[in-house]
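This document opens with one chain alone, in structure tokens, the form predicted on its own.
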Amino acid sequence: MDHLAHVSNQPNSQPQSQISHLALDIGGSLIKLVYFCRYDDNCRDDDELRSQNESLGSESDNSRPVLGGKLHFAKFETSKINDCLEFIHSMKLHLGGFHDCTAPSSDKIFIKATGGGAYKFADLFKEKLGVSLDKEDEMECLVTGANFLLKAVHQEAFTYLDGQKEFAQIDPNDLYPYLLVNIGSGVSMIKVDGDGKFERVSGTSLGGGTFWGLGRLLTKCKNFDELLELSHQGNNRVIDMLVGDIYGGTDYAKIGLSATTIASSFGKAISDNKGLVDYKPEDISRSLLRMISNNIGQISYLNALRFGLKRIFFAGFFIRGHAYTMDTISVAVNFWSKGEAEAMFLRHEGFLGALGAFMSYEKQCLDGLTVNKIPQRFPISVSSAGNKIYCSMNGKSNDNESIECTVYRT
């Protein structure tokens, strides 16, 4: 299938007993999935489990792992939702929902979902998979997912500037407040003050959907990743008007603008007397990416300044771990803040909403898996069914990762 699915080391199908709690974030451009897949009960011996128990800092000799496995991630283009439905059905993921505990006789299966598509496609999920979507608030899911990752996952956040990636040491006790900038089809900027304490303070309609939409019209690229890859080969200075173009190749030093500063995105197209066919698609893609990334970085810092926030986390599938995108956003934040603020990025940048929806399963009266916010060695927060989940990262730093989890009975 021609889709954007990224799932770590998955077989073609899983027994129903191995799948727990599928959650979805159905956006305007992409559908994001998070689901838990348990290990085979026979795949680990007692010595290995005991060793892991000790490494995770379990305080009770009576604690024993009752369930081990991985959180897996996948994504699809929303326009290809039938591919997503086929994937869910083939993996039997739709069986990993819950029954309404307030109605014992109910045979309905509910799946946690967030995003506008949870409303738009609810009937389609019912028709194709026989499941109902239990809708969770989108902003709340984004914040819950971000808080979970920043507290639970080692080396989740990092800075990226001038080609240098550096992981940030996040103290879970000194996380708040921060600004969460989620770049999806559009952009939401959320001031986060604590668990469940947040406010959407701003946003912009110029986001990933803008880059994809304009790029598709101007370059004929068929999908987002193709457009992003094309930008690697481009030179935005062919199209963008720079300060040096206006001032004869020199800086405007009096106000601190170098000759290479962009004065007007796409500005050279005004005077070049050229048509669209005269410009290389890769240069157009590069200029477009630079324009949108710069704009997001600047607006984000101005909102951080407004609330006195020094820490800004950027997330969403617009970024894609793309070096040029991250560098452009970082340069914008650094420039406008005069070095006083820094941009930080997340390894699981596009799955915040889906993770938040996944964690909302602990609101239900379930006998199965529950999710908690756990740093690498020290469990915190509450559990709803007497279980705790300890998480450690597995794999390389990209959206193809899974998160290993072991559930302990307390």
Contents of the next structure:
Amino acid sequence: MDHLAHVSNQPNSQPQSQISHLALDIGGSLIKLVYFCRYDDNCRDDDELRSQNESLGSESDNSRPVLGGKLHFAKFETSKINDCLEFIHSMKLHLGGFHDCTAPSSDKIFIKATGGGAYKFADLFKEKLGVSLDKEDEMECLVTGANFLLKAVHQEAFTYLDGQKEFAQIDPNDLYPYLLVNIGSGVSMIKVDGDGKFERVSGTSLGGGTFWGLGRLLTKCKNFDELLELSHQGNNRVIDMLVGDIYGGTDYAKIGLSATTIASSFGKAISDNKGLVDYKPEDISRSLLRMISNNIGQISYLNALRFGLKRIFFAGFFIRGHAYTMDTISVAVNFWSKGEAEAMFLRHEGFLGALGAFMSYEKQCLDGLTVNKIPQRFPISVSSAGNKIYCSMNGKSNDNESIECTVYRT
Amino acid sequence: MAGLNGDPFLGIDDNIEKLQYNNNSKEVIDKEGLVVGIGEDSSNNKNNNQGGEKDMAGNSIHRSGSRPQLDLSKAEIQGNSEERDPTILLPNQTDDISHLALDIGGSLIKLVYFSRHEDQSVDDKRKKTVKERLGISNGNRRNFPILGGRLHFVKFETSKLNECLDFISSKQLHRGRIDSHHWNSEAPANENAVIKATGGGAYKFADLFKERLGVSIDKEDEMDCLVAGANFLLKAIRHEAFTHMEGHKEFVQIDHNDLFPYLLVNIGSGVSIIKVDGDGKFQRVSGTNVGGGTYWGLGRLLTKCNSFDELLELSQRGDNRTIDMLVGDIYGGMDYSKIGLSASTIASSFGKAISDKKELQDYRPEDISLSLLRMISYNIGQISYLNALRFGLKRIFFGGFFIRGHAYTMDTISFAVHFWSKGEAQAMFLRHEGFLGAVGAFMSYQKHGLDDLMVHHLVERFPMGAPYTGGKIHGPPLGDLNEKISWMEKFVLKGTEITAPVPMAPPGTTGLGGFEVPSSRGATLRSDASALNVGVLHLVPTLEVFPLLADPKMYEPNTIDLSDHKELEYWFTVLSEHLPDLVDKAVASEGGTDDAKRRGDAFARAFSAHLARLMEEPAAYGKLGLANLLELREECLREFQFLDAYRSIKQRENEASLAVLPDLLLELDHMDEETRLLTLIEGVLAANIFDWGSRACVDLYHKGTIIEIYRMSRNKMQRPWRVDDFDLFKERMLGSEGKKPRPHKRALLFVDNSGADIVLGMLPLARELLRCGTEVVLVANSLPALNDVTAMELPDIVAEAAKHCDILRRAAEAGGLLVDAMNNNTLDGSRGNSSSVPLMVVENGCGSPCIDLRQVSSELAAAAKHADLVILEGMGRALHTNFNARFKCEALKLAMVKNQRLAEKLIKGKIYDCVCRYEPAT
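What about the form predicted together with its partner chain, after the form predicted on its own?
Let us now look at the entire complex, which starts with that chain.
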């Protein structure tokens, strides 16, 4: 991730004093950051803010100090954690943690963090930044983040089928239950029944890490995005064994398999005549992507079916708003459910955990924050980060969009 | 009995000619303190060749396992004989073929073909009379919808289609012999021949078959075939299904009435998941494109492996932790216990390969292979479970060629199913995993009658090539015995190498996707031994379940379960040590010629190879009990045409015993009823000591005459015996307080050894029963096994005994046993004129020292109908098998335990302890 560009482009980064809160999700492949920056006091009209709150039916107490600002999103590869630490340090993000409320005298600073790395790198944060990581449960954060986004952010969820992106209107009162599928390095499948009410019902080890890991071994790609891009130009039929290949070009109509259905991913690679060098990286990437997306779609559907869930939200950094990925997942869900279940995607797909961790400040007694629901108005701060990630949808960045929000001091 | 005893006769290095009951008496004290007085002439030395000749001609055995299952003459190893599992060329296969069905998949072609095996219909008079007496109609066999024969299983790589075509062509499989006995008779020979086939290749290669073989392919639906095949195998083969958890394999007996519904997961190149509700009732509910083709395809790209098996074998030495991202990697070595994920759970397959620092060449192919294998197996297990859950199915059967009996694959799938279902659902595997489709296609031939086959009609045999090839014999075919032997000689050079153990994965390198390193047992499994052998399936429509079994479903013939590894080692040692003597004996029985010696060597090699194979992988041939092992040895002997290794020994002993029989009968007749009954039972137990399978007993033979040993032994039979129900039996026979009980209507006497055992032990007992008015049926082996008396030999023995005894003579006449000895008039008149109850002889349908009562001859089954007493005699039939069997009628089990280990294990006793177990009808 191009964090240096990110920093320099960051319009809110100048007044260091205004940086406040930071939460982290340190996964196996990527570190996701969510941090909050206040507006300049004069940046916003209180009336505007107030009317906005009213329009949302917010029950916010005006007597409490209100901080307008934006949530920013950033990510780093976990292997480059030092860059991340540097970034935090340069932005002084770590100073926006909170002090242990149980020991007010202590000047120990805590930063909320989730993901396996919160355990693994705790010492490193202490050493490099002098902050302690307050570990939040990963699943809890994912769910909290997803619930927040689905309820608070307008046009967060969308379907994607046959190249058509369509925003879904989610009635916050009719959100639950749903299946949340978080595709990171691995995949977690969580049945969500309400705020804080959820269960990890399944998962699979065939996830983003598999795509990227196998992809690296099979192609010479240098990064995930390059691999993903390659898949655009690929043709998986070169390498996958299709129903037609087995049936001599005909469908296996009796059980509803068309000739182009993939019978066996990489099944053609068993041929004696060709080695790895004989296959185009594009085709390999495409085949890999389809294999993994399809598999995730299928297992997700089967789990949705198990609990009678009609809505499946897919999130996590594997997707990256990549059209073909979403398409494949959608097709898989649609195919196996015979149209009964629907795959949906989240615009902030990669940041659920980090957001959830951020939300957990709220639960702390002191110095906590309340993030109020405010519809995101976008494009706002498109430039904030990640602008070179795919702009496959409507030419807009859908990644790392910052969210305008209001924070109340409790 | 024979062969069943622990310490087979190592003592004998002389050949049999030297072995005589001689006059030079000595007194010998054996370790039990028996005083053996010796000194009587066993005069009866006339050379009676008749029995032998008759044997050769008349082995009309139902269980026709006596001939080579696959004609292996001119077999040659094709191509580079250095490679593992080389193709074996079998140029001269001349089976009376045939029907062929094919399953042509994306990676492999599976063939199932049927070779008819005509029972030599022997017109043996004993049989005729038995049939008359027992009311078995002659047409019995012909009424049965199918003839006996053999079902063979063969596979080829699809890329080597030409090899397959050559094989079919050379064996003329495509010209299924059309005659009135066969189904498919509407098709005229050689014209418009049609072969049933399934799998995608049935479409793809149809033209090629037409062109090369001139046959049309009749395409059968793939799913139909899979289901039909699975249903057939699960119903027809007793131990077809097994579970495999953490390296431990356990066969599962499936109740046919409780088979459906189940989930069938066929893992070929891709994966089909089918819900099966009954015969022909099924639905393909799911599938996945991540299957065997993915493993092999990705594996080929990532490693330099040249074959699927090579890739699979590599995985055995792999450590997937170098390449998979584990929960511990993310959590800094900790578990994510809150959601039940241990540190060794794979979080992301190949997740570590994202590291910038390493390229493909920096990873070990072994690790890549294991990681791939885990990924795919686990995924299949998970998706299967989710589908089982959907339909509330508890049983999931996994088939298809991806599995190949590979331990880690099965463990991983099982783990996934177990993990996700929290133990509710069970993953099961099939021994014929790869052949479901082909069997199903075979089933689709009309009028073959296979649907009606029951499990007891099938006997699976493992021919001599099995240990070397793992069932992969193919290539064009074979001819005579001689060539088969030279094949064995050639192949044995390869054999040692092939069966040599493959290095194991170092311990601790295999965190199995979410579960810990498999138990040590699992680690001893070889990957290439993986291939569970698929034997040749013999269809023997005349076999039946013994009708007097109290609960055939619960019946387990083996008393000794060889899944206990120590037990296995013990018996393997016993059999191996026994082998050289057996070979000597066998060679001598065939005249000690050079040819016999070569055959003897070939036999020894073949049997040793079987033993080595089973030692490595006890379940390779299915569930293994001691009885199976002993039968395997007999099968091996027969495969090299040692039809009766003990022929002359048996004759000699019979003659010696018959010579002293009159004295014994005289002695018995002077006793009162009660003493006589006890003496008779003692006599059976005592005579059971004459056993060529037991080393302890063989030592005695050098030292005494038969009657001396018998008397001494009988005198030693001091009650109480270790298991002693004699009083119960006596009360049943003689009554108490003067009340005379009703005699038995018919008694079945399962006899054991030749010589003293039958002549001085069982015949006098039979005589006593006859005297009481009980019909007696002597049940003897169909085929020779060590020195066990056979049904072919018994009539002569009875006839000889009848010369000295009126009771036996009249009963034998009544039973039609004396047709040879008497003139033909008696035959007609015998039944009407004789006042005696009959004495009959039936064959038991097997050629083993033990007996599995689930598969007995139809004449035994018919004879059992009116029987109310079963007497099992000898270690093989009363102890090694059937010790725990329960019968609908009364049962008496008599044996002397001639093996220390068995005595300790079974009855907590010592060697030479006796068992007299009487069980009332249940």
